Each structure stands twice: as structure tokens, then as C-alpha cells.
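Presented as C-alpha cells, the chain that follows is alone, the form predicted on its own.
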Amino acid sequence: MISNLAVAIMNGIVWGLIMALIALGLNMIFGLLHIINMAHGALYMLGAVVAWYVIELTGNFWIGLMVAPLCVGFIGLIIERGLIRTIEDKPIITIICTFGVMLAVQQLVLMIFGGSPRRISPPIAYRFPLFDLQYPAMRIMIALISIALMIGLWIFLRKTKYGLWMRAVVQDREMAVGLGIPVNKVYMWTFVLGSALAAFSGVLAAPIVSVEFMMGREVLIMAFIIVIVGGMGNLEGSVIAAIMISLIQGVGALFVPPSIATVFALAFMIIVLLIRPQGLFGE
């Protein structure tokens, strides 16, 4: 029982860090652009699918990890320039349009990739002992990569010019325009960065889950729960909420079926909203 609990906690932390990446991208787009991006789960799926093709071509997981976010980030650029920019001040229409983008991406992937789930073999096959069980070292590597990406994002937001501009636009858009900050470019690169983070999480999740055209559906729902619990626009809150909710699901699945463990996460969200409607760390 102790070994199973230890594995559940480890899996919860690893999956929580993966979910934190997609939730960070979703929260960044909402916090700056005030857009509820329903296509975010499709971008997560697209990252995994592009990585699968790259790995099939090159035989190297790490090349897929680098190429997929670049490709999906470029697709995010097209979505922002061609669609979001024209309707950014119409919240309901943005929800409907990004939902349409999600359906279009899913059907396109279904046509090209097919409906059969595919697997990506972990590039690190080593397992280390965890009590009386063997735990995959690849999952530890995934957790470390996720943490490194979050640290990189923190440095970008705190130490670079574009990061300063992004924080300034969040604080006061009108003042930022008055100070000469290129707000439209900030919006564009925020959407691109959020899309790339979704792709990163998709690639990192691919050795754990099956790669298929509907894999972003449940992840999108969970990402919204994480953003709501952590607090809209609060990036640190998203990371903490992602790990907490994943641990609730992982440990809960030891005692009840996984579907019931998901209900625990929903119940946790409801309790948080009853106590703090703005989320645990929202203002």
C-alpha cells in the first residue's frame, strides 16, 4: 500500500506539472487578452501529433520536443492574426470561433493522422526502485523539463523587455499604449507563447498517454478547472492548483474508480469557489 501511495503521489506531481504548462498558456491568454480559448486543448493535441510525426521521421524524441512547439506556435500566430485579432473585443464570439477552430483541428487531424491511438516510446527506458516497485525515470525527466520551462517562463516575464511589456499591459492597457508599448505585438506573442506551452505539455504527455485526435478534450476541461481554482490571471496559482488537483485525482484513484476521482477534483473546485469565488490565489 505504501509503494502504491508513493507511485500515486509521484504520478500526481508529474501529471500536475504537465497540466500546469497547458494551464499557464490558457491563463496567460485569458489574463492578457481576456479570451477564453476553447482551441487550447486542440493545440495540446496538435503538439503531440506533430511530435509523433517528427519522431517517426527522425527517431529522436528530443527533436520532436523542440520542433512541435515551434510548429504549433506558428499555428497559434496564424489563429491570432487571422481570427482572434478581428473579434478580440467580442467575448462570446471568440468563444464560439475558438470552439470552431478546435473542431476544425480535430477533424483535420482525424483525416490525416487517423482515429487509431498511437504510442510514443519513452526515450529513457531506465526504471529505478521505489519501495518494492519500479518507477520510470522518464517521468522524472518530464517533471524536470516542465519545471525548467516554468523557470524559463518566469525569467522571461520578469527579466526581459517583452515580459515587462506583458505585465504592463495586464496592469493598465491604456497606460501601456500611452507609454508607446506595441500592445498588438504583445497580444500576438502572448498567444503564440500560450500555444507553444500547450504543445510542450502535449509532447511531454505523449510518452505517458496515447496520442489521438480527441486527447485534448478532457485535458481542456481540467485546464479550465485549474485556472478557475488557481485564480484567473494568476500564473503561480495555476501551477499550485494543477499539482493539488492532480494529487487529488491520483491518490483518490487508489480508493475509488478514476472517474469518481475526477469527481473529487470537481468537488474541490466547487468548494474553493464557494469559499473564494476568485480562486485560491485570485484577486
Second form
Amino acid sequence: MISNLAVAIMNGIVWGLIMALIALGLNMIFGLLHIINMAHGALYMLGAVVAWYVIELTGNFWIGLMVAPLCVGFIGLIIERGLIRTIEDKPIITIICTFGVMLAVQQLVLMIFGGSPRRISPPIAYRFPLFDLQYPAMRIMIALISIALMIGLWIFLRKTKYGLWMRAVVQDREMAVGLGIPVNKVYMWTFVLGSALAAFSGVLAAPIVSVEFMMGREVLIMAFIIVIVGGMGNLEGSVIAAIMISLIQGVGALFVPPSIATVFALAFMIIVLLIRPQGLFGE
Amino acid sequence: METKKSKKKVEGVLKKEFSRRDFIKTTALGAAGLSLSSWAPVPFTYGAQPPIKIGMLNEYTVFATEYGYWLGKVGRTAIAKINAEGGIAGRKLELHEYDTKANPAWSASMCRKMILEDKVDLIMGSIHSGVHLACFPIIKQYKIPLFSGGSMTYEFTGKDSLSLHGGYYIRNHSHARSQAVAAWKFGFDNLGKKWTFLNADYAWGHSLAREFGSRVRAAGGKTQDIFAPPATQDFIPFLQKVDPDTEVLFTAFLGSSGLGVLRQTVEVGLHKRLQRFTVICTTEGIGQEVVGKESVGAYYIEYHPRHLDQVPKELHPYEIAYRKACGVDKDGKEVGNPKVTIAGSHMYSMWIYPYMIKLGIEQCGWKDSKKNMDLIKAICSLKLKAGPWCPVGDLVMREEDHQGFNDFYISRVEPDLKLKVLERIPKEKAMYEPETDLRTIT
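Let me have the form predicted in complex with the partner chain next, following on from the form predicted on its own.
Below is the whole assembly, all chains and molecules, this chain first.
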């Protein structure tokens, strides 16, 4: 039992960190632009698809990990400039618009990439013993990359001029404009960064979950739950919420049927919303 | 715009006198032409009779698209072939095709649209049990036959058939029960007595666990059931619940989850202490190279071999012609697109249906929907012999429950990632007692 619990806790933390990375981009876009980006899951999927093509060409996972976020970031730029910019102050319209983008991206990928799942081989095949099971080192590596990326993002937001601008715009948009901060540019780069983060997490998750045109659907739902529980716009809250939800699912599955454990996670979200509607760490 | 030249020409024609000799000459020529034309070979007189309208529903977007792509392609090819060979009773087949979007409610509205607006005579396709279930009240109301593309819920041809669809549902392929009846013994005798089912938490996964599990337990074996959400991505919480003394891990998921469970079983090292057994549905339309080396050693239940050289020798001439017509190579890949793998254990249903419809119509003299039940009865009494239209070998339809049976195959993934057939299970071993008797319907 103790060994099972240890595996469940470890996997919960690792999977939670992967989910946190996916939720970060979504939360960043919401925190700054107040846009509920329904296309986030599609951008996550697009990252994995682009990486699959790059890896097919080069045979190198790491090149795919570098190229895919750049490509998807560029697509994010087009989406922001071409669509979001004109409707960014109409929240309902942005939901419908990004939902449309999601459908368009999914169907385009279905046409070009096909409907069958494809595989990205893990760059690290090593597995280490963990009680009765083995645990793939790849997952630990992804978790470490997630942590590094979150630290990088924290430094970017706290220690750079652009990060300062972004936080200023979140606090008071009008004042930021008055102080000469290029708000439109900040919006644009935030959307690009959020899109690139989605792609990055798509590439990292692909060796575990396979690449297919609908891979963003389930992830999007879970990412929304994480963002809501953690507090909209609160990046640290997202990370903690992701780990908590993942642990509830993983540890819960030891005692009840795993499907019920998923219900526990949803129940947790409902309780949080009843007690703190702004989320655990929201203001 | 009328030019001077053309104006003159028109005037010339109008002014020309038409003599009695001219009249007789023209009439005689016309009569000769008409009588000669009746001697000319007319291969197919389209338009002489109204076409037979066939509706086709498949999963082209959203979910199970790897199935929908092939079921659609094979269905279209078969209908084109029937038309090229002269149609059915001199009537052309006209196809009306729709996407189910894997959405039962949407599919029900498409089913109604096909019947009421397109006026289809018959409907075929879809592997989605929910889609079929949603269409049942409609086909029952309008008395339109529905031919299953690949639904695996055995209850659809079980004891509640009459109340579900009124006998208007026909299935020429396997399902959870016939798969269990055919293959449980192989697993029990060769792989182990202690089974764990790690299946998708919906009707199909439960059906397989119930059908295989009850037989394993009845034979003195032990079973454990674990159900996971159908779109599970991280299987470690589920795999760590597998009993340590498990000898056979039976898994049933579709698409990327099917891929994920196989690979993650290897990632956590479970494959070293147990045998993996599954139905081919888990990797239909997905090449073994996509599943990867992790699939080596896994056992599959196939309903028709993926690789040409694994198809029984006596079926080769038919199989080669069938593959050529559908654009499939010897390795089960799409010709010109080797990244696309066939859904070979499912798509044959759509190849055979148009031919079954042809035989049924020719047998009962069906002209329109008034004789639909006669047509269904004729189709469901067919005993098809292996041939160009039945490349899967002999296929027997059962009148009692409108269920078809053909041979099964147990395959194992070899180190070269090929599905090698270990055993061919004759259709007789897949048969079970019918739970209903639809022969009395009029």
C-alpha cells in the first residue's frame, strides 16, 4: 500500500507539473487580455503536430521542441493581429471567435495530418525502478523542464522591462497607457507567448500521449479547471492547483474506482468555487 | 448578338421549300435510324428506372476518423463497382453521404434528413454504437434498414432487438460477444488464467470485460476489472492497480488512448510479468510502427488479417482484387500514402453490404420501401461464399437475429512490427445461441 501511495504521489506531482505548463499559457492570456482562449487546446495540439513533422525531417526531438513553439507563436501572432485585436474588448465575442479558431485548426490538421494518432518517440528511454513498477525518466525530465520554464517565466515577469509592462497592464490598463507603455504590443506579445507555451507543452506531452488532431480537447477542459481553481490570472496558483488536482486524482484512484477519482477532482473545483469564487489564490 | 451573316442563313432556311420527296426521304431516314438504334448495345440505361438511394453515415470528423475514412472509402468504391457492373435490377445506386461527427443527436437528425429529404431506401455505416442507438427509433418508425458499419455492442442483435429497432438493423461483422466466444479460450489456454481488464469506461469496454470475464471465471479463472475514462492520457494511476498475480492484461481503448495504454504498460515494466491481449479495434487505422516496439509480443484478435501474406492462401485472389479496388497495399497501407493504415478488420463490412443488398433485391424482387422487411429477410438468410465480393471468406447471416459471422484470427506483434496470424478461428466457433427470433416479423 505504501509503495502504491508513493508512486501515486510522485506521478501526481509529475503529471501535475505537465498540466501546469499547459494551463500557464491559458492563464497568462486570461490574466492580461481577459480573453478565454478556447483555441488554447488546438494550439497545444498544433505544437505537437509541427514537432512531429520536424522530428520526421530531422530525427531530433530537441529541434522539434525549439521549432514548434516558434511556429505556433507566429500563428498566435496572426490570430491576435487578424482576429483578436478587433474584438478584444468584447469577451463573449472572443470566446466564440477563439472557439471558431479551435474548430478551424482541428479540421485543417485533420485534412493535412489525418485522423490517426502518430507517435513521437521519447528522447529518453531510460526507466528506473520504483517499488513494484518502473518509472519512465522521460516524465521526470518533462517535469524538470516545466519547473525550469516556470522559473524562467517568473524571472521574465518580475525582472525584465517587458515583464514589468505586462504586470502594469494587468493592474491598470489606462494608467499604463498614460505612462507610455505600448499596451497593444504588450497584448500581442502576451498572446504570442501564451501560444508558444501551449505549443511547448504539446511537444513535451506528445511522447506520453500521442499526437492527434483532437488531443487538445481533454487537455483544454483540465486546463480550465486548473485555472479556475488556481485563480484566474494567478500563475503561481495555476501550478499549485494543477499539482493538487493531479494528486487528488492519482491518490484517490488507489481507494476508489479511477473514474470516481476524476469526479473527486471536479468536486474539489466546486467546493473551491463555493468557498472562494475567485479561486484558491485569486484576488 | 445576331450578325448579318446568320440572319441571311435563318432567312434561307425559312424560305426553303420542303417537297413531298424531301418529306418521305427524311421520314424514312428517321425510321431507319430509330429501328437501328434498338439494335445498338446499351450497357446500362441510367434514368430508365429511379435509382436506389443509399444513405451512408460515418465518423469523418471529431472521433474515430481512422475508421470513418476507410469505411467511407470502401463503401464508395463498392457502390461504384456495383454501378459499373450494371447496378441492381437495372437500377443505379445513388449515394447520400453524411458525417456523424461522432455525435448521436446530430446523427439522428442526419438519419431523419436522409429518410425524409433525400428519400434514401437504405442506410449503412458508422462504428459508433451511440449513433446507431440514436438512429433506431427513426429507422423503426420509417421502416428503413440500417446496416452497421462496425458497432460492437452485442445487445443490438440480442434479446431486445425487436424493441430497439424493430428488426431493421443488420450486422455482417463481429461484436463483443462473438469476439469473446471465439477468442477467450485461446487466451485462457495459452496466455494465462488470471486476467485483468483495463478497459474504457463505457458500453464497449464494459461489454468486453463482461463477455470475456464471465467465460474466464466459468472456466475456473480469476478476473479483475479496472475502468478508465475513454480519453485517458496518463495510465499510471490505473496500471498501478493491476493485481500483482495478473497473467493476462486485456485492454480496450480507442485511438490515442489505445496507443497510450499499450506503451505505458511497457513504460512501467508490466509487460515483463504478464501477457497483453486486446481486440484489433484498439489499433485499427494505426500502423504498428506508430505504436512502436512497445507493442512487440502483444496479442490481438483480428477479424480479418491486416497483412496480405497473413490472409489464408485460398482467399488471396479475392483479397488482392479487393485491396486493389480500395487502394490498399500488401502491408495494409494506403497506396501512395504509406503513413495511412487500413481499418482492415472493420471496413470489409462496407464492401460486402452493397453486394448483399444486390443479392437480396434480386431474390425478393424488391422495388421500393413497401417490401423492406422482405428485403431484410432475404439478406439475413444469405450464406455468402468466399469470392470477389466476400474476400473475408465464407460469411453466414443468421435470420433469427440479423447477425453475421465470419472467421476470426489471433495475431501477435512480431519484432518486425508485423501482425503475424497464429491461429484462425472458424466462424462456427464464434457462434452463440440467438437471443431473439426476428423471423416472425411481417
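Definition used throughout: the rigid core is the maximal C-alpha set that superposes within 1.5 Å between two forms. Numbering follows the first chain given and starts at 1. Please read all numbers here as calculations on a predicted model, not as lab measurements.
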property: Shift of I9 between the two forms at or above 2 Å (CA, core fit); result: yes
